[in-house]
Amino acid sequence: MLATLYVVHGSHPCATVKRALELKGVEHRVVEWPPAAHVVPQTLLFRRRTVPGLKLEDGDRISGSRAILRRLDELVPDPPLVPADGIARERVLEAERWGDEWLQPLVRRVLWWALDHRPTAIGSFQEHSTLPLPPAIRPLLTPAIVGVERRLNHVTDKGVRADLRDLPLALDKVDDWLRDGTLGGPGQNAADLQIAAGLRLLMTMEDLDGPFRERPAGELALRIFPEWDGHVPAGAFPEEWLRGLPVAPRSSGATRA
């Protein structure tokens, strides 16, 4: 089977389909649209205008991080992304349901509030993309590139300080179904997928790096995507946006206000 894979570089949603089809085994190119630029085409082949989506060999569409991998259980069940116990089912499905519906909007709303303050590091993010852009044009489309994002993703200095306010308690969340093997099991399921990604793109933000890697959760999000793209320097966030997390010691930049 092949299959091709509309993407943004970097996109968290994006990596847990493109970890699934590797885990699957099925052969697929991928399809890279500039970021923010994807609305248009995106909408027009999948009617809807988030990434990911993929397109099998018949022609059939499918959009959504979740669509797409109960689809890829369908078409190669093996290995499993969902267990097939029915207690164990769930628990999967629940936490999935989490990453893609409450983790996966918090964390584009912190990485586009950073890059916005921190407008250098984009560049960071697009170092393996494959789009045919000369890196002297990226940061003159960087104003535009991030205005429309902060819009797409209704990014607003209260409610990026109200997501930080809440990430100790998510990490407990993420921590406890690690502890009850729903996540971090010997074969990746769609959870861990889909947690993982939405981790460790945050992860790329130096202020919250360090605390990720004290807990469960951030070893989750490294063991199972080693490598990511983007580096923002410490100081992207007011320091006391970052009260309640173990906050890794700043080795670059300047608070911003």
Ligand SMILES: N[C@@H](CCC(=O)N[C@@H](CS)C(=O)NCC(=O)O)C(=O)O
The other form holds:
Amino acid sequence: MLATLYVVHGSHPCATVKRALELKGVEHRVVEWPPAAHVVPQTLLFRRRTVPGLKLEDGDRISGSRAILRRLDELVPDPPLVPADGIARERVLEAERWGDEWLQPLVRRVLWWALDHRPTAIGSFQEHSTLPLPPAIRPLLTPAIVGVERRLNHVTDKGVRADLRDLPLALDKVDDWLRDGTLGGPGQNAADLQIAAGLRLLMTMEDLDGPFRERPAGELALRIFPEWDGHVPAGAFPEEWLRGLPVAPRSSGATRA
Ligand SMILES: N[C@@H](CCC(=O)N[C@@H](CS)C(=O)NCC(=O)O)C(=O)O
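Given the form predicted on its own, corresponding form predicted in complex with the ligand:
Below, the chain from earlier opens the complete complex, with every other chain and molecule after it.
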């Protein structure tokens, strides 16, 4: 099967789907759109403006990382991305949903806030981009891209401050899932791929990378995605916004975030 994956370079749900295709051994080509401008071709191709989208050999088009992973499990059952049945399946699907609906948007808000305040870091996120954009042109596009992304993702100071406050509890939740085996098993499941991609993108920000590395959640992200373009130097966020980090691992407790 030859599939076509439509992405924006560096997007965390795109990385999730790319890794799933690799795990399944599905032959695919990747079409990369410019960030922010991608909403136009994606809407035309998929009737939904977001990446990732996957076009199958028979012409079928699927939009959304979770829907794509479900379809991949139907098409290529082995290795499975979600356990076949029972409580284990429910747990993985719940963790995956959290990674998509809660973690994904938080990561975008935090990252675009940081890039708005450190625009020179944007180039580092495009290091392995295949777009034929001369490096000299890229800085000229930065203000427009950041402006659109801030609006698309409803990025505000108040919201990002709250997001950073929520992060320790979110890491606790991931560590709990690692402890009970929902995440971090011998094979990589759909929730591993979804959550690790979000955490890994957060770890491109040096203010967050240190504290995350100390945590099982951070180790998961690095194990699944050892390489990731992008680096926002320390000091992007006001110090008082980072209070609560670094976050030491808890020994036990219920999931809360
Ligand atoms: N949660 C969905 C949507 C992904 C999503 O929002 N992707 C971002 C890039 S990381 C996007 O295309 N944003 C454009 C927009 O919101 O219009 C998924 O996992 O596929």
